[in-house]
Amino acid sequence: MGKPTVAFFDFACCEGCQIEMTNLGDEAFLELLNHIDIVEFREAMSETTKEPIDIALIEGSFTREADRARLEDIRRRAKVVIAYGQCATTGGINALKNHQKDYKEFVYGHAAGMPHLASDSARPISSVIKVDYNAFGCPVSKYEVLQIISHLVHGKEPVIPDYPVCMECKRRETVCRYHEGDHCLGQVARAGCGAPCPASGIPCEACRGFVSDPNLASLKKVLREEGGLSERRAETKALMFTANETAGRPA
């Protein structure tokens, strides 16, 4: 039996997650290459494929209806689809435009009407096709992607973290940012990163999105009462990486 074929695809994104994957040069990645066959990866090779794929990794959000057919083709050809990076898993930073009607004029000015800039709201890949697994983060954790692929290659079920960053802070014995008179989103932010930011004195910004069913009302209350944020800032603090997960979009 041949090696499982793996292909990387990109949609609306900066392709930073692909670049993050090209930074892999450690023994774990080199060992994985002995067990898989990468058949398409735009940032690292010119070859493409139209053949069936064992594992397809998709980066970027869905923001153009014209991309639907390509996504559906990838889904038909792939046994397993992994959305990787925050744009692909939740819409990511791209989804900030969903909260601003005149975003094209705001960003592009007089060029906003040019055909190649035509796009709609930014949505996760799962809004168009079935996604089997998500690897969260902006950028994605290359080691988490490696672990997911490794588990699949060895017939194991990948484990995707769905608990708050606060748990990882406690494991590290990191002093809570609120105890330091600061604010933080760790109580509702999805863990899996190892909580390096609070450990370095930086508030968590939820770059991996929210846990399932986050208590956003409680988050806003804590940001106001304990974090010292204004009502407006508490309302919008988490928008950077969670614009599609945060309620209260303007009409």
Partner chain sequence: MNAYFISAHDFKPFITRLIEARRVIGPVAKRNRFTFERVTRAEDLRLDYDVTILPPKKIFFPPVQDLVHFEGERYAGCIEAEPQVLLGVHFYDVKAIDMTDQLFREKFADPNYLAAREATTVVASNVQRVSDAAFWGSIGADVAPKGHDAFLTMIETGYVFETRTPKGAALLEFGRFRIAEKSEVAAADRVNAEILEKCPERIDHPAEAVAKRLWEVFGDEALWEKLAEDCFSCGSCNVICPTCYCFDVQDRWNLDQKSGARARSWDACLTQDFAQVSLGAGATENFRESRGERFRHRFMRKGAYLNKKLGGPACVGCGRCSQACTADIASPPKVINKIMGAAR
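Could you output the structure for the form predicted together with the partner chain, given that the previous block was the form predicted alone?
Just this one chain is shown here; partners and other molecules are left out.
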């Protein structure tokens, strides 16, 4: 078998997750190229492809009906589709606007009426096409992406953690944010990042979304009682990266 072909695509996003791959550094990135053929990656090359591909990494959320056909075309051509980064996996930070009626005026002011800003609610790409695997995170963990690609190269299903960030904090013996009078979302946030934020004294914002069974009622209580957040803040705190996951959930 030859090297699998890999292509990056982007929709509504900042393309930071693609940049993250280039942050792997020469050694890792060049070694990776010995095992995959990158055929489209506009962060690093000008070539594009219309051919079938083995692995499509799709960044960004689906926010415009006009993007549907392009997503479907990628799905048709790709053996494996990976929702790449939080915008693609859950709608990510873009989904904040789904709960904000006046976001356009708020963000763009008098330019809000410009036609290129017309968009619908932000949805995960899985709302349009079948997604095989998720590379969570804002941005993705480049080391996890390496593992995901490594596993796919060997025909193995990637291992994506479904336990909370607390586990990773404990494994690296990070002082709990709550023990320094702070708050944190690590109890419900999906691990896999290695918990770098709490280790640097920053609360986890759940940028990889929730674990599959988050106890949100308990979270609200702990944010209020232990984290010192107001009732309203405790209610909305987890929204930043999980607006689509939080909506409609019993909290």
